[in-house]
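A lone chain, given as structure tokens: the form predicted on its own.
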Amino acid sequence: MADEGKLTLYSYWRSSCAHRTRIVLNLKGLKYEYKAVNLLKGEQLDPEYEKINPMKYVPALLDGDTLIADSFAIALYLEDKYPEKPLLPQDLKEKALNLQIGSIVCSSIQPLHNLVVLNYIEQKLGSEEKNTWFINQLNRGLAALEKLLNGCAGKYATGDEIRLADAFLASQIYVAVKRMQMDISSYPTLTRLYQAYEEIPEFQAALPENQPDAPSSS
């Protein structure tokens, strides 16, 4: 386990990518300073900041003097620095789910709906197509997560231990019900892992309404 306050963690509340990191360094207990990035106010394009994750997003993650910006890099370098609370499991077709449902939230769910998509989609067509073109973006890839998990899914997602794609899923589908305030309950699957989610404390510390730069209204 790391020294408390060697690891440092770049985060902004509602991002997704930070959540779903702050529920893997949760499950792995590890204690990490949090230093705010506000991405509506633009402080992730501030240089310093750009020197720190070129991408200009959040989250980043320094350890000591290793610097890893990306959820996905971030959860498997933990998975490899931090091995005393395995994420992934040795069976290959069930660490391949959990890589493939990772990858799916990574790369083919959030990039479609992150703030500068979002922005721009705004500019263009107005609020309205904006929030249409958010909400189709979300079902098409719960749908595709929900068949996925077909057959797969025990109490968690591919099993009975909770594993990384737990934390990929949950950020996410709190993004469709809390954000988008979405009914999924046409996604069984999804629903019944979101509610045993909600039973579990590193989880809930990682929630976005519970982090120190949310508004208190949130």
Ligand SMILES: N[C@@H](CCC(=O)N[C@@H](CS)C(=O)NCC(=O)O)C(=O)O
Given for the second form:
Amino acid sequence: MADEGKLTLYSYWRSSCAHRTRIVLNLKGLKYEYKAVNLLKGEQLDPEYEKINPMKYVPALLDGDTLIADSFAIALYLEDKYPEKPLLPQDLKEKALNLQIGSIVCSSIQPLHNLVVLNYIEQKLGSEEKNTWFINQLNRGLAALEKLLNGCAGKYATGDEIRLADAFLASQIYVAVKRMQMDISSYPTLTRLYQAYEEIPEFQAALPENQPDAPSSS
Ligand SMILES: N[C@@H](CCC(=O)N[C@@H](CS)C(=O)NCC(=O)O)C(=O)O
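Given the form predicted on its own above, I would also like to look at the protein as it appears in the form predicted together with the ligand.
Let's see the whole complex now, leading with the same chain.
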């Protein structure tokens, strides 16, 4: 029988897709059980896990008997199910910008540096080419996001409230700053937003290094 009301998140500490899902869960004030799927050990390829996510990726969220395996779909599901702390604004233009930013991160930036892609490039061309590709794709994505947010005067990406776009931006900028040690000062809006996110408890709790499966030195 389905465990009503219990949320389980299949996650990996360093996964940016899981990172943004944790931010959304925290912003919604939802408690969840954390189930680690070690991507470097290939646990996502286990046939048992494939039943949870046929793409063999994290994250996946189990809510009672509802299983959702995609960070964007999870965010929209949680938004519909738990509307009390809305992450999508009523204003259509602002809402569209939130969806656009989420979609860009999900479909035009992160897939280009997914583990399966990086491993393939490394195998074929070596680790230097892999890192060059990674950083180039991050720069391409961050430049587009910076342009899109040009003139954004609010505290957060789309105004003075924390919204869906902020969860997606925080996880993506983190990859550039913390994982790839990139200097993002040429993206002043993204830099300002990233600093703002560092102060928010729900974002802090979702950080990769604060997850139960993070190595102690991270
Ligand atoms: N569109 C999916 C993409 C999920 C995804 O690519 N997850 C990565 C981690 S961020 C993964 O599990 N990669 C495992 C692999 O490449 O083998 C989402 O946003 O959830």
